[in-house]
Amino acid sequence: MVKKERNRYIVFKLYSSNDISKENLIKDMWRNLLTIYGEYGASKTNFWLIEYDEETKKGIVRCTHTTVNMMRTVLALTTKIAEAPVIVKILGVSGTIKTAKEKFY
C-alpha cells in the first residue's frame, strides 16, 4: 500500500522595487529548483504556487512533508526573477492552507 504524501504550505514575501509577476515567479522558481535538484529532486517536491499577490508580494507554495527543507532551500538561493533582483522572505510553514492564510498571510 502507497502512503499519501502529506503536504506543506510555505508562505513568502518577496521584496524588490520592480513589479514581479506570476507566471515570471513561476517560471523562475522552476528553474531555480531544477538548477539546484534536477529533474530528480524536483519531481519528489510536488511544487505547486497556491497564490500569489502582486500588489502585497505576498505567496504560498505547496510541497510535499519530506521536500520541505528542499523549497526553503530554492527559495532562499532565488535572487532574481525576470531580470529583477530580489529577495524572497520565508514567513511560515504551515500544514493547511487555511492555517497558513490565518497565521502569516
Given for the second form:
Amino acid sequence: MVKKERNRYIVFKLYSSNDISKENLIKDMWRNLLTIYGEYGASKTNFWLIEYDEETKKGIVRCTHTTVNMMRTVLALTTKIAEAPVIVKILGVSGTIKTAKEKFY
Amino acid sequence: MKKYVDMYVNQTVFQPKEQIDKILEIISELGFSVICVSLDVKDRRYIFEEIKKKAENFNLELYRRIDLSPKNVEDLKNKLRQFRRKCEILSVKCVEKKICTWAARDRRVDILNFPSFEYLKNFTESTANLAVEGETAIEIWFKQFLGVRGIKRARLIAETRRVAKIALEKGVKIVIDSGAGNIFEMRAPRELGALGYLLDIPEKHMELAISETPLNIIKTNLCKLSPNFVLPGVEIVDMEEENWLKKKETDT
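Which structure goes with the form predicted in complex with the partner chain, now that we have seen the form predicted alone?
Every chain and every other molecule in the complex is listed next, the one we just looked at coming first.
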C-alpha cells in the first residue's frame, strides 16, 4: 500500500558573508514559514532541519511531498538569518536522505 | 541545457568594483547564463564594458538594459527615440495609467515595469489587450516581495496575482526577474520561478517567464539592432554593390 504522506529532502546552500549557526537558521526558517503560510500551513509541511554544515553552509530540510513548492517559496523568500543577509539556493530535492547526500550535498 | 535569464540586475550590484569577479562567480553559481544589466541613463558605458569583459570568464552573456521613467507621454516618446537603438532591452516604468497604455502598445518598448505595489493597478484588461498587440511583456520583480512583511506583502501578492491572472488570460508575456539592487537580492532561477506558486502561475508559464520569454525578447532585439535589419521579417542578406560596380565598368 502506498503511504499517503511521503517525505522529501531539500538540499540547500547559503551564500552569506557571515557565519551562520544551526540554531539561528532553524529559528529564522520557522519564522519565515509561519509568516508566509501561517500556523495551519506550517503544520502541513512536516518541516525539519535535518542537517546543516556550518563550514560549507550546506544543509538538508525535510518536508512532505505535497509541500515541496511551499518550502521552495519559503527558502526563496528568506532574506536574513540572524540579521545577516543571505541567498538560499536549492541544490536539489530527493526522496531519501541517502540520495540527497549522494547527489547534491 | 536550458539557459536561464535574469532580466534585471542593477549596475549597483557590481559595486564596489573590486568585487566584480566575486559577484559574477556567485551569479554564475546560481545558475544564470544571461543577465541584463540595468544602466544609469547618464553613464551607460562606464561600468558595462568592464563587467562584460570579465563575465566572459564565467560563461555569462551580458546585455544592456535601460529603464525609462517618463514624466508624461511626450517625454516617453522623446526618450524612446533617444534610447531605443542604444540598448538591447528597454523598459518603461508605468507610474501613470496614460504612460502604461502608451508603452503597452508601442513596439519599441520591451517590458512594462511596475516599480511598486501602487502602480500595479495601472495594468488592466484593456492595457493587456494593447500589450498583446504591441508585443510588450510585463515584469514581476522578486525583490518587491523580499522588502515587505505582513499586510503589505499580502496585498502585494494579491495585486500581483490579479495582474498575472489578466496577463495569462489575455496572452501577455510575463517575465520574472530579481530586480536586484545588491547581490543578496538575487535568487537562483528556480527560486525566482517559485514565486509563481504564490501567484497561482502554472508551472509551464513559470519556466517560460525565467527562460524562453526573456531569451526571445533579447534575440528579437539583437536582430533589430543589427545593421542589416530593415523591417520585421525583412533584412539585407547580401550587398550587391561590388557586382554592380563591375557591371558598370564592363558596360563602359
